[in-house]
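A single chain, nothing else alongside it, follows as C-alpha cells in the form predicted alone.
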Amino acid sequence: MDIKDTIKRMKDGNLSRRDFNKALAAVGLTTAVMPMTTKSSQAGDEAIYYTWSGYDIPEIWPAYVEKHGAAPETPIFGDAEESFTKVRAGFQVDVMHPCSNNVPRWKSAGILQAIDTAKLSNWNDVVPALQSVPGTQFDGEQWFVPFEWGQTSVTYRTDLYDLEGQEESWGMLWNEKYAGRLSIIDAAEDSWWCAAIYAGIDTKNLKEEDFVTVLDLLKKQQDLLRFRQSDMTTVEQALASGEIVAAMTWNSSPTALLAQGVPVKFANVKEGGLTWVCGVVLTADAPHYDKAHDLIDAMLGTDCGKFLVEDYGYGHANGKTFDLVSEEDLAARGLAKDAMTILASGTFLEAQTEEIEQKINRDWGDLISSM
C-alpha cells in the first residue's frame, strides 16, 4: 500500500475516513497519529458539523456538497456531554449530534433554537413516529431532526466467546472468564443504561438505590475491561485480531466486522438492548443558520440513508429509504423498513430529569477518576 497516496486521497476527498482507517489499520498505523483534514473553501465559510467520529465522512452530505461545492467542518466529540459542555461554555458550531433523550435538558440550558423543517425539502419523508420522538418538539416547532435510529447491544466473537449453553445477556461483559478481554463504551449514555438494563432496574422509574446498584455494578466490571473505547473503529480492530472478544457497540461494529469476513454476533441480549434515535440539533448562535439547514437536509437524503443503512447497519429517518434496500440486507442487519418495531424491542433511551442526569454524569465521572 502507498501511505502517501491513500492520505493524498483522504486530503483531496477522494476517500471516506472510514475506509482511510482501514487502510492504516493495514499497516498498522491510526488517525490518533495521523491526523487529517478534508478539502474545504476558505476557512469559516461552510456549516460547523460537531459530531462524532465516522460521522465526518463525505457520504453523510453528499447534496451539501454538490450546492456548496466543499463539505462542512467537521469538529469531533468523544460523547454528548463533551459536546453539550463545551457549547455551552462557548464553541461556536452549527449542528450538534446528539440522541433524542439529549433535547429537553439542552433547550432549557439555551444552546439550541428551534430547526425550521420548511428549508428541508426531505422533511415530508421523514418517517412520522420519528419526528415526533417524545421530547423533540416544543410548542409546534421542531427541535430535533431525527438522523439515525438502532440498538446498543455485546457484538462478541463467535469462534472465541463460548456462551457454555446460555443464553446471550448483558452478563457477558461481566464474565470473569474473559477478563482482560472485554471493553464498553466511554460514555455514561450507553455504559450507565446498559448496566441498569442488566441490573433489571425500571428506567422509567428510577430511585436512589438504583443508582447504587449501577455504579456497584460497573465498579465490578473495571477490573474485567481491556478498555472503554471512545470510538469503533478501535474496538472493531480489537475483536478483528482477537485482542478482545466482546464489546459493547452500536449495530455499525457486527455490520463492519462480518464484511470483513470476520465472525462476530451482534447479541440478541435476553434483558434487551438499549434503542436509541440520534439526530441533528442547530445551535442557537448558529454562524451559517441557512447552510446548516443544508447540511441536515443532505443527511436526510435517501443517497446518504442507503449508505447508513448497508455500511454501519442503522435504520435512516427517511422513509423512502428502504425502499433502496433489500429485504435481505435488512434483515441481516436486524433491521425492519418499520422503526418502531425495534426501537420497542428494548429499552428506548429517553429524556431524564436534570437531577437523574447530573446524577448519572457524577457518577460516571466519579467511577473514571477511580481508574
Given for the second form:
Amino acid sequence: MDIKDTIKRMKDGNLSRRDFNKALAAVGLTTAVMPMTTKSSQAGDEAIYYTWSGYDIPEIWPAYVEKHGAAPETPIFGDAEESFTKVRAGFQVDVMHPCSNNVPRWKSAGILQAIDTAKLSNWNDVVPALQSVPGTQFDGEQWFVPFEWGQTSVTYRTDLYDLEGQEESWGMLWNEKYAGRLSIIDAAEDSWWCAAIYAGIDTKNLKEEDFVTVLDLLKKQQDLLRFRQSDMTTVEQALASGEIVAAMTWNSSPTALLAQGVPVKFANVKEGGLTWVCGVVLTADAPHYDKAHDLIDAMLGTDCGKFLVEDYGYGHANGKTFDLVSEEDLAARGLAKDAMTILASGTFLEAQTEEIEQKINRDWGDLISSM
Amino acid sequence: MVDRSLALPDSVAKKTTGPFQWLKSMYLRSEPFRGYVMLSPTLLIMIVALGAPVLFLFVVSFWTQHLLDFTPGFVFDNYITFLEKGNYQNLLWRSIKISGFVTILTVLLAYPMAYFIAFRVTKNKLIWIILITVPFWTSYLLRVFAWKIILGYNGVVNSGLAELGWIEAPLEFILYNPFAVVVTLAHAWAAFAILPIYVSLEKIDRSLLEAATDLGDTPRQRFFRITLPLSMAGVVAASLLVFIPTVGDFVTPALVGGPKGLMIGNLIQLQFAKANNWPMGAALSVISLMAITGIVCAFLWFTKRIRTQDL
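Go ahead and give the structure of the form predicted together with its partner chain, now that the form predicted alone is out.
Expanding to the full complex; the earlier chain stays at the top.
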C-alpha cells in the first residue's frame, strides 16, 4: 500500500476497514518490535555500574570512554542496602558501589566474585592501608576495590546556626532551637551510626539496650527534622536557601556549597565523625567481566581521583592523586595525604554481623513509621 | 482470508480436521467459549501479570524471613506484628485519611469543571477534554517534582507572596507534610475524576431539566433534584478511581511528604528493600488491600442506599 495512495484514499473517505486495520497493525508491530531490538543491543554492550547518584557522570570513568568509546550504563540507588536486595532479587549488573562494611555480608549472600587485580593497571598505586581494609580480602583474593573515602558529619550554615560558644557536636542535629530546620540522611547506614556515636555507646560491642538507646534518640530527633534526604541535591539546595541550617552530610555537600559561595562549614564534631571507605565490587554473574575490570581501573585513575578530591571533597584510593592536589585544597576539604589519619580520627564504619544489620534496618523501618 | 481457505485443495483441507475441527465447532456452538476466546489475550495477561503475583503475595505474607532466608509456612507472625505495632496501624490509618481528603478535594474540584464542559461548552468539546488531559502528557514523577518547586521554600508560592509583601519569611508549612501530599495527589489525579463525571453529566437527558424548570424548580433545586442524582454514578466512579490508587502511592509522600507525611506505601517499599523483610511487606500489602476493599464496599453500599432511598 503506497503511502500517497493511502493518504488520498483517507482524504476521499475511501479507506476500507481492512486497509485501516492493516496500517494499524503495521504501526503496532513496528512500535512493539523497535525498542526491544535497539535496547537489547545497547544493554549487551557496556558494563553496568549500579551506584549512588553523583557517580553517574563521565568524570568518573575517563579511561573507560577512551578505550571503549562509550559510557557504562549507570542505574542508581539511594541506599546500598536497597541495591543489595535488588541484585539478590535478580537485577543484573556488573559493578556495585557499597562501602567496605557491606562486603562480608554481600559475599556470604553469594552475589559477589573476587576481582582480578592483575587486570587493574592502577592497582599498585592504591594506598596499601586501603587495599587491606578489614573485610575486603579473603584467602588472598581481593573482593572489594577501594575507591573513595571520607566521613559523615554535620554541615551547618555559619551565618544561620549559632553555636553559642559550644563545641561543634552531633548534638547540633538534636538542637530544639532549630526544630524544623534540620535534616539527616535517609539511610540507617549513616543515620543510625551517627546517632550511636552521639549516644556515646561502644560501637564495637553493641548490646541489646544500645539499640533501644539509639532508637529513642532517633525518635526524639524525628520531630525536629524538615526531611530525610535520599539525594544530596535536595539538602544542598535547602542549605543554600536557608530552609535547613544544619544537616548530616558527606564531604561532598560542603565542598559543592562552598564553591557556590554559600557560607557553610563541615563540622569537626567533638564526638568524631563516621568515617568510611567505599568502593566497588564485582557481581557473581557479571555479564561484562572484562569491561567491568576496565571500568574499575578507570575509576582508580588519577584523572578521576583529582576530580573526586577537588569537586566532591572525597579522598581517592590512588595515592598518586594526592600529588596533583595542593595541601590547602586537601585541608579545606577535611582531607589529608595520609588516609589513615582521617579514618582513625572518627568511628570507622565496620562490617557487622547479619543479625546486627537486620536489627538496625528493621529498627529504621519502625522509626520511619512512628511519626 | 476466508475465500482463500475455501479454495484450498482437498488434501490440505483434510489436515485441519481432528482437534482443530473440534475447537472450531466448539467455537461456533458455544457462546461463552467465544467470549473467552475474544477475552483471551487480556485474560491471559491479567492472570499472569496480576492474578499470580497477588496470589504469591498472599502466600508469602504467611512466611517468615530470618536474615536472608525465607521460611515458607503458614504462620500469622506478620499479621500479629501489625496488630502489635501501633505505629503501623497509625500509618495505614493516616494513608486512608490522606486518600480520603484527596478524593473529596478532587471530586469537589472536578465536578464544576466537568459541569462546565458538559453544559456550557457547545463548540469544540473535544479540545476542552484534550486540554484537561494535558497535565498527563508529562510523567507522574515530573508533576510531583513540579509541586515540590511550587510549594518549596523559595518556590513559586512563597516568592510570589513575598513579592506582594504579604509575608516576611517563607511559609514552611506548605511543603513536607500531609497537606503537600494532598495537594499534589489531588492535582495528579484530577483528570481521573473529571472524565467520569463529565460522561455521566453528558448523558443526562436535557428535557428532564426543562421539565423541572417548567414545573417551577429554581436552578438550585433543579441541580439537587435532577443533575446531582443523575450524575451520582460518575461521582462514585471518580471517587473510586482516585481513592483506590492513592492509598498505596509512595512516590508523592516520599518526595513532598517529609517525615510526617509518609504513607503505608513507603513502609511496604522499605520492607521489600532496606529492611529485607519481604513477608512483612507482603502482609502489609495484603492488609492494606483488604482495608481498601472493605472501605470501597462500605462506600458502595452507602451510596446505593442513599440512591434507593431517594427514589
